[in-house]
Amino acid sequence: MALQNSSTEYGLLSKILHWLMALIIITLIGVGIYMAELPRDTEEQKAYAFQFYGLHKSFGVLVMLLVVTRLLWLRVSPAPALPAVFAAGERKMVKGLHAILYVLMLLLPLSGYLMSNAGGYPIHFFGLGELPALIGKSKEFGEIAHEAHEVMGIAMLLLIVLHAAGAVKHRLKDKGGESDILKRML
């Protein structure tokens, strides 16, 4: 398997960043509704909650870096072009969607880093070190980027539930043939 993207399929670089950063984004969300629900009452409590906060901002962050990554690598290998089967709103839905997942998948860590520093909340990236902060604490500006950060990620679990229906419904429909998009990424 060739590391590039080719004309017809994705490369394997792309196929390991898409479902690394599809396995981490969701399960992001998932810890992020569970984070949402747990008590803090106690101290014990308290120091449970942020271990999960610690490890949420790290793979936050490192999702914006393969983000980054994987923008950078469309630059040199682009994504193989839509069969020429799809119709041109369908096509321009795709494109749509792809560019919507993108932005979100920038914007949302973002929102969460911002959030944490206007808490006053360092970022430690995996015990490795501590990142810097993008802006001083204040809780105005917190609540608002506490909004964005739920706001969106609700949106980045809808597009992504919108995302996979579109390559089942195509792999189903079309079962191996042209319109089978979903083939190129496995």
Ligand code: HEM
Contents of the next structure:
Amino acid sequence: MALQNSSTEYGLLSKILHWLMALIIITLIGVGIYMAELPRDTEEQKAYAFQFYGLHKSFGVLVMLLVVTRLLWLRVSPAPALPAVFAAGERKMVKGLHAILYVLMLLLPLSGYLMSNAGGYPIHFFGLGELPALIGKSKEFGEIAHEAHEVMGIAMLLLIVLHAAGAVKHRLKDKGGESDILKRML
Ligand code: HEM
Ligand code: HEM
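Write the structure block of the form predicted in complex with the named molecule for the protein whose form predicted on its own appears above.
Now the complete complex, all chains and molecules, led by this one.
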């Protein structure tokens, strides 16, 4: 299988990036919601919760690096056009949804990063060291970034469901046919 995308098929690198990031992002949303609800009254509870925070932040920063790689790769190797059987309206919807997903893949980790900076909390990238704060401590900004992170997280979950449902719909309606775009990504 070719590394590059062709005019009708996604290549290996786009497929790896798509499915690896899908796995990480869906896990991050689940873990994010779980960890934010954890009690932290005792030292033990705090230590338990902060383990998840550390992993969530590292994988979140990894998403940031991967999405930049993915967007650069799209410039080198453009995505295949949608098959001609897609109506103009549907084409616009699919493209619009992809664009929103890219924006969320950038803004979600960025809001998480700035929220941690504003709260004065460190961000470690796995065991490799602490990352620099981009902004100083600010309670007000931290609250706004937190709210944005939460709302965008829920919105992204809904859009992922919509996105996956579209792929499954075309598979069920037209398995192996021209509009079955899931096969181009598998
Ligand atoms: C694509 C990447 C990411 C996704 C999908 C994601 C998703 C989520 C979600 C759904 C929550 C739960 C929201 C809530 O109930 O408050 C959450 C919480 C959190 N996220 Fe992320 N996140 C990402 C990246 C990051 C990054 C890069 C950081 C920091 C470097 C970060 C820091 C946090 C923190 C500190 C919380 C807990 C907030 C609290 O205590 O209420 N996240 N995340
Ligand atoms: C976190 C989860 C996901 C995100 C953020 C995501 C995002 C995206 C984006 C941005 C594209 C456009 C790629 C490009 O042309 O640049 C894409 C393509 C695609 N995704 Fe996802 N995706 C996710 C999960 C899934 C799941 C669970 C499925 C299937 C069940 C799926 C099926 C597809 C298919 C079939 C395409 C190719 C569409 C085409 O042929 O033009 N995705 N995805």
